[in-house]
Amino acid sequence: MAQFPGRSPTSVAMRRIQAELNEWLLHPPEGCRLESFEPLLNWVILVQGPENSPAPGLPRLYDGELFRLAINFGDHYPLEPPEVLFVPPSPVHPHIYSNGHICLDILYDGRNGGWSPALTVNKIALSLRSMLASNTNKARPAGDMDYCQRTRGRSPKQTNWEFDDDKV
């Protein structure tokens, strides 16, 4: 097994991550490409902006854009969610901060989080593309600059998120 300085991933975590990598390599989600998975606990995924719009006649807000998504697996994955964030520049979206933090319940556990060990990186990537595809307002969240200053250098998993908008 590979060595990870300062880390002690469980054997369950390592088997699960390897299985997800194998599945991804065989069946990558539409519009996503694995750019890097070295070391195994840190992936970078290229996410194409969806070509479709949320409804006929509405603009395709992210068509032709390409984003990088960082996935950092914890030692107890999948019992705890991975850290997931866009590598800046992040998509301009009401639930994505300019520092790459994403307000989406399935990325977090604990109070009102929606993480489940049944979720996979493949499903996370599909959910994020769907979130982009359904957006009708290319704007940052309210308080973006203040949030980014307060959370500089911190994981998005340390934020106490409030999930109250399921429209975007």
Given for the second form:
Amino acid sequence: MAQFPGRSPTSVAMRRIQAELNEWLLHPPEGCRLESFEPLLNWVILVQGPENSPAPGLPRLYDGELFRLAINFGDHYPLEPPEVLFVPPSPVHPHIYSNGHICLDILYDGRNGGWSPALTVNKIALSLRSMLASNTNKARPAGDMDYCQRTRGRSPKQTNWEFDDDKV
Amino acid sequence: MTFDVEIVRWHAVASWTWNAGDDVCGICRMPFDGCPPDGKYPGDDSPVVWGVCGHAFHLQCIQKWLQSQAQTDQRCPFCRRAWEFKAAAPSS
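Here we have the form predicted alone; I need the corresponding form predicted in complex with its partner chain.
Below is the entire complex, every chain and molecule, led by the chain shown above.
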């Protein structure tokens, strides 16, 4: 497709992304704004830090912060998950690395992955926001620096994730 | 008083819809009454199928998803229960 140099998205992918864009524009998820969808295969979403605290009496960890989320659709979307990562500076969270990679099973397919073609960018954005809203420990994952060095220039989809921590 | 009426021309219009409970296919997000992105005609050429879990998809769409998954791990995209085709569409 001349529109996307070096890429050949399927017609299924193109029409599905277009349908999701239409749905998003009609019903955007709370606290999120689509900053850019040009080219159509690469979206940038502005995510507001949730203003509420995880429980009464606990601090509001991300109130007033603003993050950028990059969504890069593959040629075979939605059979494969889109690449989803925060544009640094990423939120400080035990499941988010400083390079923006996110440890969340629904973002990945394969052995441990939880991706489903019934998920949409809208639902992904909601999941990430609730991941921030429920956090009580504003810290980076263990081995953050090491991970960022090892994965420099690589997509988070190439990481062999382990999703064993349901507590955070 | 009665009239004798002779029908010269008769033009019937019918409407149909898939009884799928949802408006759009959860995989391609196209209306069930339309066709999936790689289908040409709605209706019998773009059939809607159900899993035993009750979730419906275009046949083309669910087949592509199942083919992309391991043989041993075929699940419904909505509820993640093991996917099994329901024998026939439910009638109401």
